[in-house]
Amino acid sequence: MDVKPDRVIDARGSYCPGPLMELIKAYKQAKVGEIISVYSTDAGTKKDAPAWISKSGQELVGVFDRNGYYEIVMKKVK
């Protein structure tokens, strides 16, 4: 991934909806244009976070399978 996140949330070990709630909390604190990355070991986050990002009108940068966890990256666009 070439995009460097402005904020990284390490929610590994937390179960859904914990990682999604942490992502939403970071989103509310972020400025427009910031890139937020969340790490999660919960497989539900891989589906739930992109759905929330789309529903809220933000930009999904990517969903990546890392060594034993998922990284979901979004950009706050409004």
Given for the second form:
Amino acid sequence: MDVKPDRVIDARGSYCPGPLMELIKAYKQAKVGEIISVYSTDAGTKKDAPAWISKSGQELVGVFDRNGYYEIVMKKVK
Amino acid sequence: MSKTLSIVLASGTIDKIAAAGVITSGAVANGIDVNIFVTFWALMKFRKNDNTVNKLSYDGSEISDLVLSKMNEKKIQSGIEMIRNAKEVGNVHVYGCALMADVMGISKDDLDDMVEDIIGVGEFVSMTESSYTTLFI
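Can you give me the structure for the form predicted together with its partner chain, which would complement the form predicted alone we have just seen?
Below is the whole assembly, all chains and molecules, this chain first.
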């Protein structure tokens, strides 16, 4: 991934619905165009977060399997 | 106009309060507003100075100790904390039940700051008229 996130949320160790809620909070604070990345060790987030991103009409940059955690990256488009 | 989900939270066991917290989180994530009416045992757990023991429902009594120790070990957020977090993400309104507050001599100041007001059931039920679902937990 060659996109540098404007905001990184480290929600590793937090369980459902923690990481998703942190992502939404960051999204609310972010300006349009910002890239937000969330780290999560919770398996549910891998599906939950992309589902929220697509439902809310934002852009999913990608879901990356890092060493022992997932990184979900989104762009706030509206 | 956004949709509204209403929850009557009467149980004071941590599994039931967690259920309310998780559902409230899921609702606000979907842009759904939530009204929560906290009554009976749950109202006792929403007291600021509550120091009662955290228990699970009787349903799981055989494995309560295991579940409680896992929840502590993994530092799982309490349902009350989940509701507090959900309030930061969406429109969540928490009300205390006037009947139970009267029974126990509880005032609004005795309750967690997230409780907006103490209201009667009539007012709460009138709020549920426009809800697409009302849950009793």
